[in-house]
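Let's start with one chain on its own, the form predicted on its own, as structure tokens.
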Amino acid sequence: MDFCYGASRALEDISLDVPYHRVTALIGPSGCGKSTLLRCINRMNDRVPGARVTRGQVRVKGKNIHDADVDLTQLRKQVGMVFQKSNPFAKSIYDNVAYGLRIHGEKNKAVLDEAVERALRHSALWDELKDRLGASALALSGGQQQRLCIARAIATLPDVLLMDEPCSALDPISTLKIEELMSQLAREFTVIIVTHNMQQAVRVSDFTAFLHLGKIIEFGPTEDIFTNPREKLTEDYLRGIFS
């Protein structure tokens, strides 16, 4: 796949099969195309004027996501996303988690209650918040807000969960909780994360793709990438020769 912003090519010759129910990390220097690639998977780049796939396809479960019959709302239900900065809505904790389900027409309170509890349990928030579901999400700590955004993203039971630098604005304790969550979430979802933190990639991911100047230089099991990289460019990056 090639991807362009106007006349500028941001991604070139991307070929990548993301393993099912595993955590895949995208690493590389700033501006290498990590976030652009992540946003290609649920067409978030469609919001940028002139942004387009110029060659190739993006397939989720075998379906080309740019086919004419693809509904964007359904695609983003299938491919959830957690952003770098937590962005809870100015609503209650309950309404934040139930939001996606309601958008898709779910009105049954019993179904919503079950989905909210399930998502909050998966996000390690239920015990902390079960007696405060009517409180404003904006009153939560930064780490809790980010975990709430994860709960919101997984409440609709997506196939894929995209996470763009989900810990970059968090303190070490909150970061640890999010990292522990990633491994648990991979049991039910295919997780793809963008991270600048090499140690984090080692701790949480099963597979790692190293990008440089819009190209995938190397992809494989995380342990192999970090202990025995095949490409000198990968080795130089991991050694900190450039960043």
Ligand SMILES: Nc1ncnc2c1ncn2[C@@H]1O[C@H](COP(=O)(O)OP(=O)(O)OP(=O)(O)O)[C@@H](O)[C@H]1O
Given for the second form:
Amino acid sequence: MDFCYGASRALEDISLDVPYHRVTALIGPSGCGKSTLLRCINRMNDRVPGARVTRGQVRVKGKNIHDADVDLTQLRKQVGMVFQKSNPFAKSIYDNVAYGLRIHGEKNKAVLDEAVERALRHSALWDELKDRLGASALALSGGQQQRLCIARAIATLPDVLLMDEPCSALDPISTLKIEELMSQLAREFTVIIVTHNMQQAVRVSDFTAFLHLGKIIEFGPTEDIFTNPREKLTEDYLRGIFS
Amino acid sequence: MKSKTDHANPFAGDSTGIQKRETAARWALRAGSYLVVLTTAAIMLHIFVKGAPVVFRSEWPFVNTQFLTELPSQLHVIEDKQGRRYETGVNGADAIKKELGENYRSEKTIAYSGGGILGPIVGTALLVIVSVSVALFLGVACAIYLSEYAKHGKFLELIRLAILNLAGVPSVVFGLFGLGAFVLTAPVFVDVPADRSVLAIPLGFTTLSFEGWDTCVLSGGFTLAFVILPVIITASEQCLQAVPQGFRETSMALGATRWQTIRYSVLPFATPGILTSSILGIARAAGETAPIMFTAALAFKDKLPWQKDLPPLPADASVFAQWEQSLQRFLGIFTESVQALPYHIYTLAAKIPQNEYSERAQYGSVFVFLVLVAALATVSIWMRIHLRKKYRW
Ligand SMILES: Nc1ncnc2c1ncn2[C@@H]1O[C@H](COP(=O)(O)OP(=O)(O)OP(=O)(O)O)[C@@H](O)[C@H]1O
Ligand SMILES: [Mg+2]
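Beyond the form predicted on its own, can we have the form predicted in complex with the named molecule?
Full assembly next; the chain just shown is listed first.
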């Protein structure tokens, strides 16, 4: 698959087979196209003028997501996303988490309550926040906000969860909680995570793809990549002697 | 601690060129600002000093209720042989003359300067309500389309340019546009189309006739709406753009449609700004004279818009008939022509002979008008603060 922002090609010759119910990590230097690749999977790039897939296709659950009969709202409901920058709505904590369900027509208070509680528990926020669900989400700390965004994304129970550096603003404890969450989620969902933290990739992912300048250099089981990479470039990057 | 060079100041500025220019620039700018403030203060103070005594009283209820609750009328000034003068309305004049009897010397009448200014206040309020409703609806719709839906490109730039240009059109041109569009050609449902109807489409039970709305609140309100539309569109668009892109992205990523995104995670945060700017629009709409001259305003009218003569209902009229008549009376408000404050001020200042008696109504009207505008500004600020607290990001 090729992908372009206007005239500049951001992704080239990407061929990636993400396994079901596993955690796949995308690693690579800054600007190599990890976020771009992630955004291709739920067609968030549709919003960027001039951005398009120029060759090949993206298939989710066997379906080419650029087909005319694909409903974007359904696609995005099933392919959830957590952004690199945490961006909770300036609403209450409860409303943030319930947002996804509400726009898909859920009005039943009991169902909403339950979904919100489950999502907050999953993202390790419930104990901290259960007494102030009505407070503004903006009053939370940066790390809490990020976990809230994760809760918001998993509240709709997507099948695929895309996470763009979900732990970049978190302390080790919360990071640990999120990582636990990821391995838990992987039992039911397919998780794709972008990370700059190699240890994290090793800890949570089953498969790893290494991107460089818009190309996939190497893709395989995490263990193999980290213990004996096939490519010189990967090895250099992992050893940190990358320029 | 002692420095090595005790006498020389290492940071001494050069007292030539740069420093002097700096000082000169600062004083020039300061003088300019003071001039603006002084002028404004002088105008306000003048109006306050002359206008406040008309509206306020030193004893209970402290407000000149007559001035605020009566329609404008003729002022009669009667002089007796001792040179004493009596100011009175139309009704009081004969009584005073009779009382004076032989002592009566002369009588002077000054148009519009007696009574109060309730008619113009009500008219302006109605015009503002109509124009702001129309302008908000059209303007916000347009701003949402431009900011959220329209594709970036030449065409969008062209539309923006057109809107900016609209803001520069003189208001009298808007007035003439309103005359042509709303007074003379806007569509109405009638049984029998008038002769001047531009186009009549029979619909069976009634006829859609393009014969205009005549001079009335509706015509004036729509015309004013177009005057303030550019302000509202531009401001609304800015408010929409100020909502973080992240809100939109997240909302879309959760599977929301574009409209859901706008409805739930863009509009709530843009509303405070939109409302604030629309209140500036209100002040503008309330103050315009030219656009309503041809479309809504009368120099004088002895009735309020809802005091229209309707055929009296029979005593045994059903509830439904009464209800229908109330509705008719309500809708009738918008199809009446009215007096309006700015036009009233214009009439008082330019259309009647000036003398010591006409001053009262002049300054009173201007003062009331300024107070209303100031009140609106206060409300807008209060509303912005209040809503900001609720929808902050
Ligand atoms: N909206 C856009 N328009 C044009 N080019 C873009 C856009 N977004 C990203 N790019 C370009 O695409 C390339 C890949 O960017 P991307 O955001 O995917 O990098 P990344 O791997 O996520 O980096 P990081 O680790 O810093 O987040 C970069 O060269 C970037 O400049
Ligand atoms: Mg990125």
